[in-house]
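Take a look at this one chain, the form predicted alone, written out in structure tokens.
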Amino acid sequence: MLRLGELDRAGLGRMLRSGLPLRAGPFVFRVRSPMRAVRDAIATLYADATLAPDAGFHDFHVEVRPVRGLRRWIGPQVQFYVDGTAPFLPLPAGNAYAFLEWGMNWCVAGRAHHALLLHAAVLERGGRAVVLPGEPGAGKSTLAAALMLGGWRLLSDEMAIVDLAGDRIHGMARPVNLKNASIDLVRRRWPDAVFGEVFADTHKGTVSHLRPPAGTMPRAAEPAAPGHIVFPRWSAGAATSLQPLARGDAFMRAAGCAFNYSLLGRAGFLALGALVSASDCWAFEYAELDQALAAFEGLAA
């Protein structure tokens, strides 16, 4: 299979104008954009990704392009499209690549109802998954980045895709979306980590994307078995604490982090119940990344 990094910038630009068949775990996105900033970000952050057959099936047709008319000259903006429809208001042109990433997440969260979708990071070691559900600000993406750079295999920093049997967890293994102080925190700890552009003043604050280590994206379609469900909470100055959590409490907290639990009805209830039953459940509080990594080494033992 062709790796995206085998394309030069000119070739990647041509493919983006006609439709780049980008594989992300179980999904294929046909990505279009005429914008150089989008091309350069994809070249940097997806160099290890594999491309799907151009004539094959594509789950989502997405596009980011400039808004025409007066906006082209006064406060340039860009629009995100999926299957030719614009589901959001335009954003400033400088946020074009971030808009693409957010739009791709929205496509999966809103349409992939063959599985239970949890707002959670997922990592794997030894074939067993650690699922990190959490609301924005809980520190799950920061923790996911640290674990990924510490040797765990990233499945997703944003969304756990759980088979309805509850026995397999999938991810998309795309760039990790870090925000605000987490960006500099991870940069300082791992100075060789590859980041994309920093986007300031977005609706999520300051945002940048972190490239997964080599070999991660080609394995994106490999699921993992349930292992642990860990509910992280970052708290400044807190002592690192990993405490067992009753499965009933874990079920209710995970249900509150699901995108489509209610929509799936009984199937969602059974899938989540099977996942929780097959996992050790924990509440985790942390402030220091090195201490967090040491705690997770204990889970992997």
Contents of the next structure:
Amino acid sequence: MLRLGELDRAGLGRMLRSGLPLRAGPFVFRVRSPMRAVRDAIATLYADATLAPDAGFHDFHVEVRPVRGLRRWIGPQVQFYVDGTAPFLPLPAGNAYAFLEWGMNWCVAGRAHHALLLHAAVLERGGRAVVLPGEPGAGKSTLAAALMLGGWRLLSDEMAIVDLAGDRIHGMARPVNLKNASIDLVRRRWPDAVFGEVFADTHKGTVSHLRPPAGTMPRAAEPAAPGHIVFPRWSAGAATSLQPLARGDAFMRAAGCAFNYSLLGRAGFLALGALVSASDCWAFEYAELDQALAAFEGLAA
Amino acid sequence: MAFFAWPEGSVVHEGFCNDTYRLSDEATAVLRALQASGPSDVHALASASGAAPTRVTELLQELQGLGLVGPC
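Having seen the form predicted alone, I'd like the form predicted in complex with the partner chain now, please.
Full assembly next; the chain just shown is listed first.
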């Protein structure tokens, strides 16, 4: 199976013009873009990713390309397309790669209803998953980055894909999207970590993507069994605290973090109930990443 | 109707309206007793759930208000 990193930049650019069959967990995206910035970001951040057979089935055909007309010259913009349609307003051209990443998440969140989709980071150790559901700002991506760089296998920093039987959790093992102060926090703690470009002034603030460690992406299609559901909350100056959470409360909080719980109806209820039944549930508050890592070592034991 | 009853609480899904409810521990006990016995009366449910008959009556009214149980 071909690794993306085996392509040189010219070869990657050619594939992006015709369609790069990029595996991301259980999905295959056919990614197209004529933009050099997108090519370079993919070369840096997806070097370890595997490519699907070119003639195989692609779940999503996505493309990021410049907006034509006057926008080529005045305030250049880019547009994201999925299966030939543009679901969003254009963004500044400098945000092209970030737009691609957001668009790929949107494709899955809006269409992959064969599974329960939780807005959650997922990591694994010893075959058991830690699911970190949380609203934006809860600190789940920062915590996911720290755990990933601390030796846990990343399944996702954004979305837990739960089988409807509730017994297996999938992820897409794509670059971790860090925002604002988290970027420098992780850079300082792990100076060898590989980041992509920094995108300032996006609708989510300043954004940069962190490359998962070698070996993460080739295992992206490997699911994990339920282990723990941890609701993180970053709070400046807080003492690290990991407290058991009643399963009834964990269920309701997780349902509130799902993209498609209501859409799935009874099937979503049964999937989430099975996941919660098979997991230990916790509320976690933290301020310091090293203390957080120590607390999670206890969960892995 | 589907539900999960854990030692630390329960949740119920009511299919007609696609609503999910988080139930108290004592409501869970009554619901579990009712599910185990089928159609029943207040005194039998009180005996099975450990709650007082007056409290069972109140809980049944609350569960009926949610559409989870009905008179027979």
